[in-house]
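Here we start with a single chain on its own, the form predicted on its own, put down as structure tokens.
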Amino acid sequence: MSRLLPLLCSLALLSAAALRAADAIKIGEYASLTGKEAAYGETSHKGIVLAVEELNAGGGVLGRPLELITEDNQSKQGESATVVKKLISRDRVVAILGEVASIRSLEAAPVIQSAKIPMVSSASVNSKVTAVGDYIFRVCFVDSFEGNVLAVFARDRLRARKVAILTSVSNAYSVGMTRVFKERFLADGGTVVAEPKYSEGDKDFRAQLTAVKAAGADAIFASGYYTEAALICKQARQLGLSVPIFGGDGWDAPPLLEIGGAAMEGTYFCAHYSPDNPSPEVQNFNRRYQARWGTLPDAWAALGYDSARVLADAITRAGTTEPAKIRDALAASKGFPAVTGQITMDAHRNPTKSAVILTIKDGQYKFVQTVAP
């Protein structure tokens, strides 16, 4: 019996561990962990992981641990739809987090909506994302808000009256941002003097920038992602264009400075989060994130964290893992204390929240102002 007792205890512990694993609430995540947009996906994923770890350390959700199952879409077109199908059919997740990039969310959202599984995007701002259906949510502001913020900023802060807009025609985010910005800037009496186009992956923008220089723009709005934006800034300065250059939240990634170097000095962009914000919620989050990952969080990390916490709060209020009831609880989210600002979902499953404007000074991001909705 003395030999049998340790064996029985070991079996009991193994059985308990197996039961806990079987009892876990499975949530999926699809993200660009490799490829062109990996700088977004990596930090968003770290924010989600931190949230899940903290929730599990606090007893989980509904008394059960959360199990995060992550799929890498490799920043490839079409891959997001493939990986979310796996999360739904193979892994049986009750909800899905992702994506940062609007183009990836627009690929995955129809699949997720058809399966009637709630999705919470951390940072896809394109207005069409949540329009896919009533199971699709986000925790970031939308491009209609951001585009208006940037148009007012260009007029009031930069004193620009003649703006050139460079748009990535293969990027839904860039196209949507350009549309909203242009409508507001023109309505406020501004003029768009040049609208050169490019595609994702382009590296030479000298022809477009030569046309911008000839048009006599007061400022340049580069509405795409960080890789092309950094190259645009670098080549603009090489061509002698000294006017202000600015962009949207798609600029917010460490490679922006790595690629653009000194050419980024004095540029501006709109963002969801600034670690310089003195609020206790932000500073406490900064400390926890830095302790876990060894660096300060960026906006994508903060939004990833918020997406997981908003979802967990909805599951708690629903009192069940039934997707339809989680969806209803998400839709009813009101005044949730997120680190990127309080979140209340509107009728279109978009949060009402503030934005911040950052500039680059001495090779560092510097807070300029907060813009309320």
Ligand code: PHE
Second form
Amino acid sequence: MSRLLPLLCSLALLSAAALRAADAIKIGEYASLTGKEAAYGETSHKGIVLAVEELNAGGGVLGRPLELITEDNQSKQGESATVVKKLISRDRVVAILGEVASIRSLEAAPVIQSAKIPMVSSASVNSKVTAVGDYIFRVCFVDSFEGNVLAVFARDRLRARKVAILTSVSNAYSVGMTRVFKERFLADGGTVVAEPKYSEGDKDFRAQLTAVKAAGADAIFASGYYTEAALICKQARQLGLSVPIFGGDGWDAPPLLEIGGAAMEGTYFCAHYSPDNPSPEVQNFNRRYQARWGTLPDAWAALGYDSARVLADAITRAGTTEPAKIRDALAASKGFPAVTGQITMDAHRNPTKSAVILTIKDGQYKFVQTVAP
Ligand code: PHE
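Could you please show the structure of the form predicted together with the named molecule, as a counterpart to the form predicted on its own just displayed?
Complete assembly follows, chain above in first position.
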């Protein structure tokens, strides 16, 4: 008996754990955890994990634990659609979190929409993402807002009148940002003097930058992601172009500084989150994230965290895990206290939120200003 008792006890513990697992609310996540874009996929995932752990430690949602089932799309085209199909039919998740990058959200959203499962993107700003359908939400601002913020910043703060725009034509995010920026900049009386194009993965931008130089631009908008933006800044400075260069939130990842080095000094970009923000919510989140992961959170970590909490709040208000009811509750999200700012969904499933402008000084991000909607 003395030998049997521990065995019986561990069996009892095991079945309690199994029961809890059987009872869990399954949430899917698709993210770029490996490959070219792992830099932000990983932090967004860590933010989501922290949120799920905190929620479970607090008794779960509807009295049940959350079970996060994560699929890696390897930063590869085509993989996001494949992995969300698995989450839906194999795992039978009730909702899906992801992605950071608009190009991948745009790929997975149609699959998720047709399965009538709610999706919450953490950071995809492209307008077309939530336009896919009524089950698709995001917790970040939209490119139409961000493009306006940058156009006003370029005119008022940089005093730019003649801007050159470099666009990655193979990236929907970059194409969208260019479109909205240009519309506003022209409407405010500015001119766009050069619009050279490139594609994802390009490495040599000297031909495009020579055209920018000849056009006499007084500022340059690099509307794509960080890898190409860093190379653009570097080669612009090598060609003797000293005008201000700026970009959108697609710049916000560590490789920007690693690749661009000194050429990034004095450049600007628009961001979702700054850990330097003194607000108690932000400072508190910084401490909890740092205690869990050993580093300060970046924007993608903060938005990932918010996406999971907004979803959990919707499930709580729905009072059920039926996807259609969760959808309705998500659409009714109002004044949710997220770490990246309050979240109220508009009729198009987009929140209205502030943006921050950051600059790079002495190899570090430095807060410039907050821009309210
Ligand atoms: N907001 C970007 C998008 O919509 C997300 C992103 C940021 C992607 C940084 C890459 C790097 O695509």
